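Starting off, we have a lone chain in the form predicted on its own, written out as structure tokens.
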Amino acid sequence: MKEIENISRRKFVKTLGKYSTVLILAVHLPSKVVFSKNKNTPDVFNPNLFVFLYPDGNCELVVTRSEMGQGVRTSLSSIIADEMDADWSYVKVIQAEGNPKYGNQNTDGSRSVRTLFMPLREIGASVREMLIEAAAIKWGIPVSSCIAEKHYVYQKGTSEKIFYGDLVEPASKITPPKKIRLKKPKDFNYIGKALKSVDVKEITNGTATFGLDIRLPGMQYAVIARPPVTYGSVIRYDKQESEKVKGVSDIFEIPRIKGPFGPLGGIAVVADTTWTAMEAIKKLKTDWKAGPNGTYDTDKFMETLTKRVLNSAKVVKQVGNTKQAFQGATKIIKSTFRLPHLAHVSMETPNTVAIVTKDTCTIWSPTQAPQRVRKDAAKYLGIPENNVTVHVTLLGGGFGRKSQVDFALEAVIISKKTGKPVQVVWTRENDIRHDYYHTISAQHLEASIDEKGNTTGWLHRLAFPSISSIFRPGTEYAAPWELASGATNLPFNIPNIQVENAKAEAFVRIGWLRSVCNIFQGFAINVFADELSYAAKYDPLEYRLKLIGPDRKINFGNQSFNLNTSRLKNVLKIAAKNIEWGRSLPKGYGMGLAVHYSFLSYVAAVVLVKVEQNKITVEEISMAVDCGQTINTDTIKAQMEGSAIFGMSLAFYGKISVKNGVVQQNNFNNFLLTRMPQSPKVNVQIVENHEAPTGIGEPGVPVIAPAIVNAIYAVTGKRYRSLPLSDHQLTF
């Protein structure tokens, strides 16, 4: 399981030359069934996924999603291997190139496992059934007298067995079964177990291939100076001093390509090394035109958003009569929450290698959206998509940033201009100052409480620039799915609920960031719910369970799934029990909790903090997660632990500020992250069940920041409703 490889006609021909017979199972998975949200993918008879089984028993499993540290290559391949009854030691993972024949390859939305679980099981089971039938024919016995186990087919009740590799030729003549028998969960060998990542050895010893590791003969390296203001442009530039830097081969302006994922344009410096290009960029003299976004100031815009959410706005959900509930209330609680833009800052900055010839293009990219790269490259070059090959490397983190393809198109543009293979590398300064930012937001919440402490009315008003703005410039209101990140799918048993959306313009590129709108909606809802518990004079855990209410399944509109409040309450109870919620704590210590439903998963966190003057120490985090049928428990724990650190970073430090249209942060000196000495003990309990598998890469993030804020309140009595906490002179 060492190399990242790509299926191609060349590899296919080589394979046939090496082996006289090979069992290749191609299973048709209609995109309309497997990828219900990918309406643009044609339902054509092209195999989405492949299993290659060779006479020596080696088995190659094709994975169509991008690996960025979330363990998807291990999880997806193990699903096939389990149903195949394959021996894991014979399995090698092959990374699919970007191609529409695989269905939707976008690695985002924590949906890889939840959308592919059943199709992958069916693929593996089909292989197993074909091998069993081939063995039965060879022995001259009924199929029912055979059983597969760990790369062999056995005759039941005897010691007779046939190795999978020896069944390749006869199995290749078997028609794939129309009716497939899937395993029962009790018989799983890999699903639901802790598996070591197929990539861990190469990643840790430095032999794994990330985008930045690609090297080609004659390759040049490019760094780009981009307009400091989003959608700005070049007025003039002087390259004389830059051209004097030894190793610089070319300096030229590249265009801005309009569209949601088009490059911003700027001045490209091409050289013999990335370092040389970076040094030459420093000597470049450029005058920029700021454009309409040159007046953007995040402090002033936050004031504008706050004013808007303090006044009536467009009603997007209404249940009961909130106005009437407020009129009859014993208490009315009001709070306003403000959260800033955030940057992705994945450890591997955006980069891509491209080779453009007269009528072909080959790309190596750490991308979450290989088909989008292929399509946009073909469109720019004016060549058929079939003439563009996109090889997907490992990603050194992504968090949604690498779903955009601007950096890949930059490599295509520069290679076409120079006629040579080119690697475009973004510096960390480029990465932070020219990101697709997580949106800025203001939220206002009001709730009414009766004499018994019941919450009778709930008003939630939000304003934030929408991701839709990159697709439709001028968009001022949120998309329904953005609002359904806590606001319109609130799981509380409150009879009167109203959600309103105030307008918000976009002045920078807005994009997906790990957990997306759940970050700020989960923060406001969980902190406000904590406030209500104190106002009603309840224990926060007890009151949260009261808010969620009786066990029920809620369908928020025309959806194929229901929110199960029993599962939501269960993770909260588990997280609280594991950290001994309610126990006596020393002076200066406090606990806070949060629970949230996102990406169809249920996650709760209880945080123990220590407060000394203005210094906050996160001592321990207890998390519980219910993501349905588990695939790789090791990956699930790692994702929860990573979410905890990610959430701590945005709670204490995360902030992108803009003055005169220019992002003020530029590196890790002023866009800080949680460091190892600050990392607390994180305990994760996974709820085991056989419900449909759900998302895991993102749903752990939203609960961390509010749990920390609630814990600080438990100690100090001070309520923080805006982030980051460092803005409040709190140290960490």
Given for the second form:
Amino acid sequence: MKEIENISRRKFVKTLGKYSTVLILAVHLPSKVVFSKNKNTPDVFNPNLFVFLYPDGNCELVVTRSEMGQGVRTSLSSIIADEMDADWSYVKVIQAEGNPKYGNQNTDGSRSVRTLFMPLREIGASVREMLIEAAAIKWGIPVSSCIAEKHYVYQKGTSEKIFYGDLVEPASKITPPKKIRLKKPKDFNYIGKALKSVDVKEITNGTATFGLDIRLPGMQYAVIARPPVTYGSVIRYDKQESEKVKGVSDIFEIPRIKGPFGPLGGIAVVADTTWTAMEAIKKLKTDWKAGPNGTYDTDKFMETLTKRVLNSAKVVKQVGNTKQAFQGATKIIKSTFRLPHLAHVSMETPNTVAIVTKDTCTIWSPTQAPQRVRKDAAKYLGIPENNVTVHVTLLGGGFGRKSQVDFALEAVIISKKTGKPVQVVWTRENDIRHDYYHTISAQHLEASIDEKGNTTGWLHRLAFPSISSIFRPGTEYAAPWELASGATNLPFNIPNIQVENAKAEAFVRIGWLRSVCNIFQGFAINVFADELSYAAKYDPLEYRLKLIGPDRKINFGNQSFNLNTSRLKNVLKIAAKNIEWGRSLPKGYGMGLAVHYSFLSYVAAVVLVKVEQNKITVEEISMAVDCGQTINTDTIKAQMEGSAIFGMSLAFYGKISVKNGVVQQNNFNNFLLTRMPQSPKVNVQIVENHEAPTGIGEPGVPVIAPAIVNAIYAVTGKRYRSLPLSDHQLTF
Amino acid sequence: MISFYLNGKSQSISADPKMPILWILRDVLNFTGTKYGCGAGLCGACTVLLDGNPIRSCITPISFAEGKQITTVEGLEKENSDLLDNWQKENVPQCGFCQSGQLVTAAAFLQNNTNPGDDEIEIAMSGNICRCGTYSRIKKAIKETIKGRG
Ligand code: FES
Ligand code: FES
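Structure of the form predicted in complex with its partner chain, please, following the form predicted on its own?
Every chain and every other molecule in the complex is listed next, the one we just looked at coming first.
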């Protein structure tokens, strides 16, 4: 029946780096702990931290990463279930508390599957081996005569079988195997198939529990008025009127805690309902000190950034000699791109419940970083980390915002003060005004084209406040990883490339937002490459394939993975073919393309737009994605569909502007998002292969905005190099 | 005292009559299926039915509910199990936070429209934001439900 690969565990760990050319991180699971027996009793087989098997066959699988819509609870549990040959209908997912024993739990960087795929397979396979061994002993036959399938162990070649549930007791006496046989991809039952979300039922009947849905006896609600200017402070406040509101129990100032994830401080109002607290806070009279960020003006800052990228700056990458290439060029093309700050606005605003007692703390938080919550809470309270329990709820969207733990600490601070359970609720206004914003950027690109239409030189100069600024205030230059979001890992076959980084100070908190620096680098590169095709008098698709050049694997220095140009070209060709690139279109219609490599995945989009005067309609988006071995194909499709909408929102409307240090947007009436009438048909094709699995949550985003801009150009000949498009008097 | 029916059961509570229905549901009665998204009638996350009509519960005071029927997502199953089934079949939700508002809006729309076109569906649903971008699947689940109801 099934062929099974034979890999010893030690060898497996050793060869992990080699196992796939793309897998860059070593195992995050502390194997010794993972495989130490937990509490095996006749009632449960619990061979490791992740698997609990009960006599009735029910199987609980622990997921250590946070679910925010990216399908991680389903994908990670299905990996274990597949290797252990479990029947999916018996599987129940348990959300892990924040605890270092689970290895890294930060849910970010589109890397949960990428980093956990092999370790979780190993865990699932070891459980399967133990169940098989238990059955073999029961039957008195060699292990090699047994095989596992869908919650049963079979005697090979017969119909004799034992149900997994009946193996709970004997399996508990088996030691975890030294040799683990992993399945061949062709034998996967769940990996690479389309599974429904394990939470779909609870979500549709309203019983799913998000952070905001935690209810505890005696729990109070708190809303906080934070300084309007980042890192501003309270001068004085008058709480008389607020205190008169019935249901208000406490009003007090909370401190700012310095550090990358520290709360901003402000005035907390604690009441018997969220609404009471919201009403009372409106009656607060507060004098705020603006502090050094009080002069921040994004319009002016954009001018500053633009000037900086028009002059030479710090060289961060140099291949060949760009200057020389420019001197001998037939044509020089120059363009400057400007993209604004963005807010995350996940549907569920930040919130957290905390109960602080004398020496313990229990937290329920929709967090992407539960261990960080635990650590920072322990530090603030001055108690051991072991006394802090962090329950991770479902996240009503995260997109990077919930990697910061400021909102969780606020609940800890308030509960410590009141001695009661409290839920801190951020209003939508709080959320938009006090985000960790996507950075603001100016980029200048220049390229030289020779008489044959070849691009011979490429200069990319970028200025944007770095995320490092939250860790090291005063940081003015970008981190290498930020620049490697398209700029320093440009996959084009151009002999002379120079990348420069101009300085940019941060005046607000800068954070990770879905696909991070790939948003603006993917935009500039894809739009500029489109400009080059017209300058070289080529079809944009043909020219892009030419720019990417021959099949090769590129290593961008100090990285343990390669960018494979054939996979990059492949997704572009597929996306183009599926929407019939090049076909003749009615007047007012046009297509634009973009392709980008991020989070180790390859994604292309071709967009069909209709332009009527100033009205832009995105009619259709064709996407193709190569993320290596697929885990859940339906999730991959959903993430691409969602990325398309996310990308449209930032292309059309996304803009946070700041005047006198104060964010000008505060709700969905001035921070607009794509809605259903604008939502196009999105067709997604997934490239199937058995390369190591790579990211899917983020890499769909960067291609959308540039493809739209390129499509508009194809219709109108107008090139929009700054976003959002609504700033250009366009409607949607 | 304010009296109303919540998913068919009668309720009497004493509360500030100005308090929006949303917070009565969530914080007083612990019916957390209905969500807070903006508090300003802009996103649809808080949509409930008041005597069958979809309303924004975040801006509708509880006094408006006196003597009326409130239906929340928790009460949809009875008359809209096919809609919920199709939602699950299409695996619509991503994070799921907007979905109760989407479902309630869709249920109300389908009550009054037996054979709507795509445009009508889009307009009916345009008040409900989904940050995760599940719109195409929502539309599909609605259309499947229409088909099923024939
Ligand atoms: S919460 Fe009521 S419309 Fe947004
Ligand atoms: S599913 Fe996340 S907001 Fe709609």
